[in-house]
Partner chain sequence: MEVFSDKLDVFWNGFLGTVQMCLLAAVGALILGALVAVLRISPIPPLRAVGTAYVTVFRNVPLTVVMFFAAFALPLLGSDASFLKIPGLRDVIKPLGTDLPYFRFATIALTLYTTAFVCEALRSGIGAVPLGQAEAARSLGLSFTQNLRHVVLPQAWKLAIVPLGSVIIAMVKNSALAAAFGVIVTLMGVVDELVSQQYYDAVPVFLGVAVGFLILTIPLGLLLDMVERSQKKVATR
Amino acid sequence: MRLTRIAAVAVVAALALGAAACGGDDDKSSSNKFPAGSTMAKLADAGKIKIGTKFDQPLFGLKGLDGKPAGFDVEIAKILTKELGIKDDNIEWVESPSKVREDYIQQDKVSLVVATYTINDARKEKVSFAGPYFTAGQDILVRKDDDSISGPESFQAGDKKVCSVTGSTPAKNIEQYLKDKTAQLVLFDVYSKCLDALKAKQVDAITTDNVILSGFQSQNPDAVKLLGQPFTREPYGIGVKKDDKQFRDWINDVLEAAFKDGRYKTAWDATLGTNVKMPTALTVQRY
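Please write out the structure of this chain alone, matching the form predicted together with its partner chain.
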């Protein structure tokens, strides 16, 4: 039953995207659309792009069985590439785990990174961010029958174990609430392993952005529950080369336009739709 529903959603999304692609085809003369020498003009002229995303992040960027990444991050990136007149086939997706994202931008391995990339000041010293296109909050997922954890403060006693992902902001955030990191924190490379560990009672909680956690909850409604009280704000931005203000501003313009004309909603519904309610407004940071 569930599978057919997902399939239906996917088909609808594909049709919608297909329609969008057809609509975008007529403004093919992209090079004179952008100021000469700008990153946009260069990319549009090249007709191809490298985009960093995650391959193992459900809902945002997950490499499917067909070998192609799918998720909200991927759809957001595709909105941008359509504006640049780049065909989907000419996008090269580069797997960008948390620990290499800044390096990849600095070394020009990718033109932009859309990879559940939280905007913060430490990162702003190395790269620049457009967006946020999405704001998550860090939350906690526990087993359904467990009422002993009510928030991050529950970890201060030192007897509860929590799982997150290496090199991620949530892992860093939760550390200040822990009494003994060695005995309480376990870090995997992907969140699905945390879910296995939670179900097998090896850990008592998973902490990360609420969207990822609601994805897990919707897959396992009988086993886990979400506390639903985010204790941080995690604005997801699009990482670009530091101080490429022109490119950043252009991305922000596209994001705002996409939010207004419904392309953002299409992307949302196709990927996050069933899990989280879409926000009513999108406020990008221009700096």
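Given the form predicted together with its partner chain, state the structure of the form predicted alone.
No partner chains or extra molecules come along with it, only the chain itself.
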């Protein structure tokens, strides 16, 4: 009888050890599904990640009362982190204004940047991009009672000031429409300062992507208005370390899968929803 009990205890102990071992395998399952040495495997093993995004852009990346950003860019990033097996609490959000995005990637201050980040050839020389996951268009925001600006051509007379952000694509694009760049173009590090300057009548307009400006308009409907005449195409990509093709291809795979299975739409509805029309297709760049 005693031997039977001892045998039973031994069986239970063996089962417990087996269960513990299986539990350990489950804990590592996220990293095991990625190629050894890949960025994905390293991040999954670490169980944490630093992601660059904006903190001042309604609908895409706006810092909330809890100190964390919220918006479409944030939700896109979370789709990726869930695939890596990283919990939301283990994401460190790093504010990444336009002028520092490439620097932060190159200096390993972040593993990726999702921050209304337009893909262009100049930036591709410094970092690589997955996506685009959305294509915006540059537009103009003015005060609600100002009908003197109808498009970028309105700045050619030289008597209007326009605000944008240092190091941004919109700042570069608007220069061709200015009579005197030094006198007319006002640059800040973040767009929220442009909004303050517009309200205070220190500038006559803000120019950046239409979806960003739409967010400002939705928060200030009695103070500002969007012209609604985009004059460029701005494909938003996810910035990663230069030539990390394996990581970039993996992100593109996840983006395509998320668009097909509804995760993209869920992120869209929770953030951009009624403000912007969702794209009907997603075509990523593979290079």
